[in-house]
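First, one chain by itself: the form predicted on its own, in structure tokens.
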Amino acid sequence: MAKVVILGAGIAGHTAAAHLRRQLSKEHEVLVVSPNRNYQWVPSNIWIGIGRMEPKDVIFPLEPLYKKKGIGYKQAKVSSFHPEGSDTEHKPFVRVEYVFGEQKGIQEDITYDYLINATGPKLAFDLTENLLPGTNKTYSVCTYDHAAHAWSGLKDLIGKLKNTNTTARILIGTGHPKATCQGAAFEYILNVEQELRRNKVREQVELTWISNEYKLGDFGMDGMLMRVSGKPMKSDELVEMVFADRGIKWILGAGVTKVEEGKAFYENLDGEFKTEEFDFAMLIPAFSGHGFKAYDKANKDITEKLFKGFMIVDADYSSKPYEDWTVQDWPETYQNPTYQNIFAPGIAFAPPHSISKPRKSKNGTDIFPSPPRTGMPSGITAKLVADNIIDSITTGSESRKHKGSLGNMGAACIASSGYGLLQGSGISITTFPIAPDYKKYPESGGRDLNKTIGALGLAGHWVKLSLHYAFIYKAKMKPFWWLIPE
């Protein structure tokens, strides 16, 4: 009998657990450990943030589903990793602390044969001074409760604008010099703009995008050249066209370092220190590792063998100039090289380097996006990790035949604005590969132009809405759920 422990129940952790349980016989144990009691379909938080969906539309409780499917579940958070066991416990284990109910505060050591670290990122609001959701007129859409709080603030502002002849400033983008997830902020600003129009207050609002990107449409992927209506177009040209059409202003190369009541302080690449005032702001925080510790059998600290902020996997972490990095440096199996029964798919793995070109301000401050690993890449990497573990258990021989690097993996992103079947517009972008391969595709910015495509229109909005229902269905493991791709 083998025991597989999954830490985290987000897109990566939940996907891995579902595939493991479906394909492994009941004699093998699949156990999920997560501090969260609900699964949430994160991409739809945007609609909660404009009041078009409610939290109940994007979440469901984990425990009843896991009980029905034969998946173990503990509502707890990880305290430390012990990949060699200890003097008293000879199997590897993780130490966890319960966060709910009668067991709250109690620690337990959970042994495993295989461990999947799918804990994702820490939402590091603390890395930007005073950036705390719901304070200083700043909000977040990173979780469903953050998004609901954002809608409350936005709704109050819209109500004030409708009842008076005043004006307002709205600021949306990134809240740290190295924040990632520009795509979520991009989708949110388009939805906010649409909601302002729907409420007939758009002319009263100055809407501004603020980002650590060097150019619009960078998205942490160094931008892209794509086909739009059959013709090549750069992503910065596409986003600039969309923003200009909607009257959205933009501030680029901006590293937000502090917020006060209605005011963001930032440094730009020219080394200037500036401020931007607002009546409502949604700023994506930095993502960081959780600060986990690891110990060997003698209780000696071996954190550096497992973590480099995020978890160390089969990537090339050597120091070399940005220009010398290649797609071959990205991980393929998401397996820790020291402890090969530990894996880290999704956001939990440490990227070997930045995809966007690193840039410093004239004062030496790093201001550029970190690599994105959310959504589709999280699901794909979780499934391949699960497949390798399944093969290893069922064949009795360690398998690493399932591989997938960001350098040979595509992704699709749909930024939809508006809501409903007849109202809305989608900006659909497919990218292949995520990490550009400049040797294979030297003439098109490192990507395959036949697979890197942009499109605008209502059809993309329909797809986005359809995907919401499809992936909620898939996450609930309803009949034939596995036929829906990651």
Given for the second form:
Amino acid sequence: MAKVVILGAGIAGHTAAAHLRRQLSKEHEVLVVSPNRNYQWVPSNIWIGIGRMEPKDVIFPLEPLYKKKGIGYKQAKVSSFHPEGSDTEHKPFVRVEYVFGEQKGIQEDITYDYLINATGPKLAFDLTENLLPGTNKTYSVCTYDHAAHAWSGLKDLIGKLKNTNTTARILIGTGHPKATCQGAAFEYILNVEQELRRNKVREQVELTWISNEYKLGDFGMDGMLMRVSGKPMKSDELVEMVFADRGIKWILGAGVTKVEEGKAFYENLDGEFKTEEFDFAMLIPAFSGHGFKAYDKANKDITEKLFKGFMIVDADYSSKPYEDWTVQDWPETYQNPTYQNIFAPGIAFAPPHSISKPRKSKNGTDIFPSPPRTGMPSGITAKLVADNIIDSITTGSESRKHKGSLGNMGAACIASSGYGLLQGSGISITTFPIAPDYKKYPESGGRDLNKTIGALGLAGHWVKLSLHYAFIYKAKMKPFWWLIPE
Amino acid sequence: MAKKISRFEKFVMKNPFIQFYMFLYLNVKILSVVAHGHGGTR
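Okay, that one was the form predicted on its own. Can I see the form predicted in complex with the partner chain too?
Following is the full complex, with the preceding chain placed first.
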């Protein structure tokens, strides 16, 4: 009998738990430890942020589902890792602290045979001075409650604009020099623009995109060359075309370092320190590791063996210049090299480096996007980790045959650019591979042009809406859920 | 200078009948790119 413990119940953790439970017999234990009560389908948060969906549309409680499916669940947060056990416990364990109910505050040591760390990122608002959702007129759409709060702020502003003849400034983008998740901010600015038009106040608003990207459409993926209507087009040209069509201004190479009431302070790549004023802002924070500690059997600190901010896996972390980066640097099995029964899929693994070219301002400040690992790659990497663990348990020998490097993995990014069954629109992008392979595809920006395409239009909205319903169906583990690919 | 989206392109982007076929195409394309598989690089 084996015990698999999964830390986190987001896209990666929940996907891993679902596949493990479906394929392992009941004699094996699958246990999820998460401080969150609900599963949330994060990609739809932007629609909560414009009031077109409610939090209840994107979440459901985890405990009843896990009880029904035979998955153990503890509403707790991990506080330390003990991969060698301790002087009193011979098995490896994690120390967790309950965060809800009668057991709140109580600590427990949970042993495991296999551990999946799917704790995702810490939303590091604290790395940008005064950046806190709901204060200083700044908001976030990173969680469903942040997004609901953002809609409340936006609704108030729209109401004010409707009742008066005043003007307003809206600023949307990244809130840290090394923030990632530009895609979510990109979706949000386009959805906000459509809602302003729908409410007939668009003419009163100056809408500005602010980002740490060197060029529009970088998305933390070094941009991409894609086929649009059969012709090659760069992602910066595509986004510039959309922004120009929507009357959206942009500020690039901007590292936001501080926020005050209605003001964002940023440094640009020219080394200038500037300020942008706003009446409403949605700024994506930096993502960081959770600051977990790890200890060996003698209680000696071994955090550096497990963590490098995020969790260390089978990547090549040697320091080398951008020109020497290859797809071989990226992990394939998401296994910790020191403790081989520990895995970190999704956002929890430490990337070997960024995907976008690193750039510094004239003052030496790093200003470039961190690599995105959200959504589809999180699900895919979680499933392959689960598959390797299932094979290892069922065959009795350690299996690592399931592999999935970002350098050999495709992804679809369906960016909503407006909500509505007939009035909606979306920008659909498929890309292969996620991390560009400049050696294999030297003529097309490191990507396969037959698999890297872009399309604009109403169909994109329908695809995103279909994915919303399909993935919530899948997450609820309804009949044949496993036929829906990650 | 940004490329402009022409009136014809806007018509295509908003036309539900044309977009229905685009919807089918996109689903097939996404499945072929994502579900086609993934692997290592070393």
